[in-house]
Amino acid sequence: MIEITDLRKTYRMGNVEVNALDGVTLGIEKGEFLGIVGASGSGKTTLLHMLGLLDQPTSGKIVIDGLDVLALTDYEKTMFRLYKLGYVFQDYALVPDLTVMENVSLPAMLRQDRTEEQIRKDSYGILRKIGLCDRRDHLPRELSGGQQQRVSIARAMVNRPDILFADEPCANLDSENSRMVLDLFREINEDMKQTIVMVSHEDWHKDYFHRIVQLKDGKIVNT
């Protein structure tokens, strides 16, 4: 599903070049729950941002479902992200003045192929799956951290993306809520055959992944 070839990202800091990614080559299968792990500064979030088309690599190739996504125009990348990709971030990134239902509906409202009735149906359906229908009219500040992250997952899933990217989604959660979020990811992966690529820093998270890719200094050292 995803083929990454010799992916590199170099940042210049004054006269010094820093290789955040240093020749990463990797394949990710459809329906796989892949964990990307490594110490701080190893390049794992940089890799996730490249795969999710949130940043541009210095060189290399990313092919998703046979499409060379780095060759797309900025507009085409925006549409590809909207229709094909979903994102879950560690800080939830919910709009504070919108209700749970409105936050979940946002990505679907940006698409041009959904009626208002379909948007409501899809949003309600994913909220029911994560167990938060009774909170649909609440604002994010009225929810716990774990509930906010579940809303973030629902928002990422409302467009039924081909690939779900998660950047340390449990970083701000306690162990109980972290396990609840990971159980939800596992359920989504198994029931919906959802491809998930997740960055993690916790050793116990590995029990949830089908496969683990370990990065060090921008290189894959174990897979």
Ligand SMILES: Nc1ncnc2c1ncn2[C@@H]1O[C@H](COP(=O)(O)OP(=O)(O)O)[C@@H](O)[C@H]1O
Second form
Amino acid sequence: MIEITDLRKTYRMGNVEVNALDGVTLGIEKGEFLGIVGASGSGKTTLLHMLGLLDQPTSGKIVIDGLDVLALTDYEKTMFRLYKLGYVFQDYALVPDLTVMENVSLPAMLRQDRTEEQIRKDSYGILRKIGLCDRRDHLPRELSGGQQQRVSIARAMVNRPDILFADEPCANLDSENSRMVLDLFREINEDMKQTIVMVSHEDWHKDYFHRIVQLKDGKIVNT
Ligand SMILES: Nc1ncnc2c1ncn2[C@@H]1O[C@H](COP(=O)(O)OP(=O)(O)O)[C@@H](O)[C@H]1O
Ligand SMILES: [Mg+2]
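Structure of the form predicted together with this ligand, given the form predicted alone:
To see the whole picture, the full complex is given below, headed by that same chain.
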């Protein structure tokens, strides 16, 4: 359902050019839990940003469910992100002044296609799934890192996106919390048939992935 063809991204810094992505061709199946691995600087974040429509590649093609997403206007891309895609970042990126419940509800509010009552129900349901109902009125800073990351996963899931992108979501967590987060991704993937594309640099995370793509200098290498 995601077809990537000869994707390239060149960053220019003064006179220096960096080929962060140097011709990536890859297909990702619906319902796949795909791991993207590789050394620091190999292009993992760049690839995720291109697939998540957060940045524009220099050349190449990305087709999602038959739609040539790079040909969309900015407004169409924003709508596509809101309706189809979810994101989890390394630093959680929760809104500090909003409660757990409000953070989780936020993407649903932006979409404006549900009543407030329905949004409350959906947000509560997903908080129950991650085991943090009793913390719904807390602020992010009152939670541990692992709990904050679970809240950010709940926020990414509240709109039931087709594809979930996660960039080193366990980078700031100890192994116990990392395992909780990975177990949650696995559960989401199995229960909701969610496609998940996750960047990781930890070897033991590989047990969770259906398939692994390794990047080196902006290219896919065989593992
Ligand atoms: N905004 C940017 N401007 C210039 N160079 C960048 C930018 N973002 C990434 N790069 C470069 O692109 C390469 C790939 O970076 P990145 O995708 O962040 O790698 P990874 O996530 O695998 O560590 C690196 O050489 C990095 O320095
Ligand atoms: Mg990165």
